[in-house]
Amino acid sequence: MNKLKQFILMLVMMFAVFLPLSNLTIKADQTDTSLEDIKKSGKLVVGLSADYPPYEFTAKVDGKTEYVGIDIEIAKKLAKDLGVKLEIKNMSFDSLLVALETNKVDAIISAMNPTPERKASVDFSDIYYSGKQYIVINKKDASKYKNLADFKGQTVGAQNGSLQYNLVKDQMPGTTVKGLSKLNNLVLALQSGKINGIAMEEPTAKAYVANNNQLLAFDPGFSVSSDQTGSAIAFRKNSPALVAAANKTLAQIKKQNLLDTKYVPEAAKYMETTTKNNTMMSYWTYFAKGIEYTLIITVTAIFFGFILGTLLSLMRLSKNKLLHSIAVCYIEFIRGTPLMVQVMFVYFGVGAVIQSLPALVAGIIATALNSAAYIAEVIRSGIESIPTGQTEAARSLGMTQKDTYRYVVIPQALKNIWPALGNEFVTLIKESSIVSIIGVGDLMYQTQLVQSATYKGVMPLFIAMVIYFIMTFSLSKLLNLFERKLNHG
């Protein structure tokens, strides 16, 4: 029955976190604003990934990392002519539309495909760069590989959520497709032999191969109807005034010719720029500013989380039914589902209510909330462990229950648990690096930038192994020192 009752009250714990998501459709019918939001905001901010050169990627300007390439000269043309400051959120493509969908971006210009699908979620603009679809394969293998009825029985990989993933699922009967959220980690998979091929637009596969010798880029036959084929602007659905203000500003781009004199060859400098400057100790600020970010988010929520942590084992060890039932709901919920989840819904979900939720914030409290779980039950079996005959002592001595805890229990099941609160914190300086997935700055996403910028895919994710090691050893060695001295007191 006591079970029965945690359930209920589990039930309905979620569905008090989920109601105020429900006031997200409320918009779908009121009068459009859209343009007016942003130029009241005095920011447009556009969502994208920058893994996809020559459209967009990052090279080094001035010392600075910058996002360059052409959807993003579409972007600054786009927020000059709306008379607003550009911001740029980069992160998984396939978290795009779900960014657009909950106000975290106001349009994706990321080379999006305008399929029949993606229509019918959000609007999209005119067209405003065409390409065909080809496949990048190892040039050792350019003798094997010549249409798509040549990969039957291969593997080949597509970024997930983009129009190559469909055409691999749908066109190449008998191939295994094998979806990946960034470009990199498939041109990895490629040159390690994972899967046999990668489908891209022409554009950015001639990008590759153009920097990679190893790699080679051909038209396979793909057939992609003129509904599919080229790349929008995204908007949110039912935005008719922004719309109408891009496909302006598109007009003025092709009318002027900008994408063949200017985006194009602009972005190609910069790839060869890059090309000639890709030595990993011209990044050294990449992964510093990684690195940053990581014992920002680990510190942080390490402090939160032990906070929480305490009060949620307290309140699971309460003889108070109301207190233990909430503990035990909050850590079997949190420790049941997976962390990525948990981040994504923080920034996606709660952070479509509380529209100025930075990325970074929501990262804290994603991992800090998580963490908690996880620490309250190493400090409910540490003061468990403690012989209830010292209780009875400090209290037959006249202690209160507050004192008999910060005085004797504490402090003893404080020394029994530190090794395992030790390799809490520990476990957490490699779990931050999840919240990259949403666009945090930390180590793993700073590397994932240093890929798409070097075209080279196992040297970044070395030196982010090496410094993830350096990071974790020191704070084991730190937390051994703290052990010893609980010991020796």
Second form
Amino acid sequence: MNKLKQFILMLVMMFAVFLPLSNLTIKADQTDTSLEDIKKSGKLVVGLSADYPPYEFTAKVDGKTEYVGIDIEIAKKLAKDLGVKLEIKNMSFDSLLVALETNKVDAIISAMNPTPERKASVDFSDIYYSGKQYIVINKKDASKYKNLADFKGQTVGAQNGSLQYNLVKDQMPGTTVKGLSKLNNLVLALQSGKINGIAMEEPTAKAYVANNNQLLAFDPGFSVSSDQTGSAIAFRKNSPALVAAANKTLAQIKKQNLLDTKYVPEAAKYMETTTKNNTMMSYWTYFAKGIEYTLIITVTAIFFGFILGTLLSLMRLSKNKLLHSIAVCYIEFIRGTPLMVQVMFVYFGVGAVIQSLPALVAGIIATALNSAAYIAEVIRSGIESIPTGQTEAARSLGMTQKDTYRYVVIPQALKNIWPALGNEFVTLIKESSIVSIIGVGDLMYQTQLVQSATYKGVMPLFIAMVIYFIMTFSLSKLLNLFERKLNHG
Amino acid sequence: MDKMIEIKNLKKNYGKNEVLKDITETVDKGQVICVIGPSGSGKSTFLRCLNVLEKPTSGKIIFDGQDLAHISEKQLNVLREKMGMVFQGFNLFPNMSVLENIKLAPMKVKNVDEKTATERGKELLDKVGLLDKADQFPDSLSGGQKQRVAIARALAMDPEVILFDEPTSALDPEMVGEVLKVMQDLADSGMTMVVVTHEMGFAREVADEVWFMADGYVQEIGSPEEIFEHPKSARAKDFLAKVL
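Mind pulling up the form predicted together with its partner chain next to the form predicted on its own we just looked at?
Full assembly next; the chain just shown is listed first.
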């Protein structure tokens, strides 16, 4: 009965949190202030998935990592024409629309096709570039695959949420479609034989082939209507003023033929230099940055997680029924949902209320909230492992409950839970890799950047694995040392 | 004689299980009382009700003019300073040295300064014959030594009365003597003591009054001689026939 009550209370609390949020995204028929808003804020935040050369990818320019490609140039021009600064947010392609709807970004310039489905939820500019839809295969299969029908019974990959994904699904009956969120990983899958081809746009396909001599690209003859092939800029629904401004910029680009004379050749140049610098050593700064961010996230999260966790464990042990129930609900709920969902919820959901919440802070908050639940349980078990006789002895001497906890129970409990706490720390280093999905520059995220920059899939992953292992292993050794000291002290 | 603790109509239930049914007695100042009786008779519960480690279901515990069963947590903490307790399982703090065990409460509760607390702690350790163990940790002590430290720890708060909850029951037989010796010295010095015990020899030697408990009542009260030589109730006769 008690359990049931707790469960119902938990559901009620969940709805209390979710309901107000669900209202936020549906604000129809408001006056269009899109253009003024951006001019007022002085910056244009553009979302993209920087793993899609030649549209958007990363390259080293004068020793620094920068986003480059056709879309980046368009974004720069648009920001310049609007008279504002440009800020780029890199995230996975399938997070982009949510990011736009929850005001994380002002526009998406990420080779996005204005499909009817997408048009229903966002506004699009005119099409600024159109390419054919290609399929990339392994060169050794060149004789096997010549058109769409040849893939019957095989598997073809495409980026999740992309036009190509739907094309494969609709126009290649008998073919299984495999969706991944990163093109790098699809190329990996292709080369390891997990899939037989990847559907992608012509320029991107050509870019991959140019940088990887084991691949081959061809036009398999997808039938695509004109409004589906092209790339356009996406804005929030009901922002005609901003769309008009973007169309003006795009018209200029077209008039001066900037794409063919400037943007595409420049992108190609970056891709070549990237190919020349293809050794992993030249990307050590990526990994160093990733380690830095991973450590920042982990240490901050464990710090706040520990404080909140201590509080939660005391609440759970409290005689006050309300405090107890809140703690139980929180702990059970957090432990019963995946960290990945929590990270996305904090960034997109809570971030919809607090507009300026940066991805890094959102990532840290989500990981801290998550680890607090686990730490709370560790601390509770530590406190409960202390015999009641200890408390009774202290109380019989006239010590207050607070002092009893502070001087007698907690010090002993901490000693008991030290190994479990250390484990939580080590776990968090690994689990923090999840924050890469919202574009926080941790080690996993940097690894993905290196993958797309070098067109190599396995090596960066291997390096990331080794780095993660070195971090966790040395940390657990360090904790062991500390623990031994504690036991002797 | 002055009254130290007055117990009035004390009852304690755990759910439907009545452990203490109705107890009204008085502990006088300077008195040594030994509470004896068969296991499950409620002796320990009774003792733990006196300093409200167990909250009485009803009734009054009057100590220092206040009813411990019906006062705030804060006031209770103040009165507990004056009512020491020694446990069957010693309950020393394993994360502190012997001396730190003794110093903790005076420093945190009475705000005694470190130097005074150390001096007093050493004095008390000397009294129980363990001065040389001051810097050791409880783990390295024998059971008898642990219990002597626990007594010193209780004494450090300068209590007016000390409650002993079967202080020798967890000890190996050869260590019982050293603890009883300390307790006897304490009794000789005029300390008011309530001792729940199975040591009939100690009760006979040291007690001013013996309370025989059974079935949640104090069945019989008398001098050791009266209780041990001429028990009146059938329950007492039965019990003493088994243990003596």
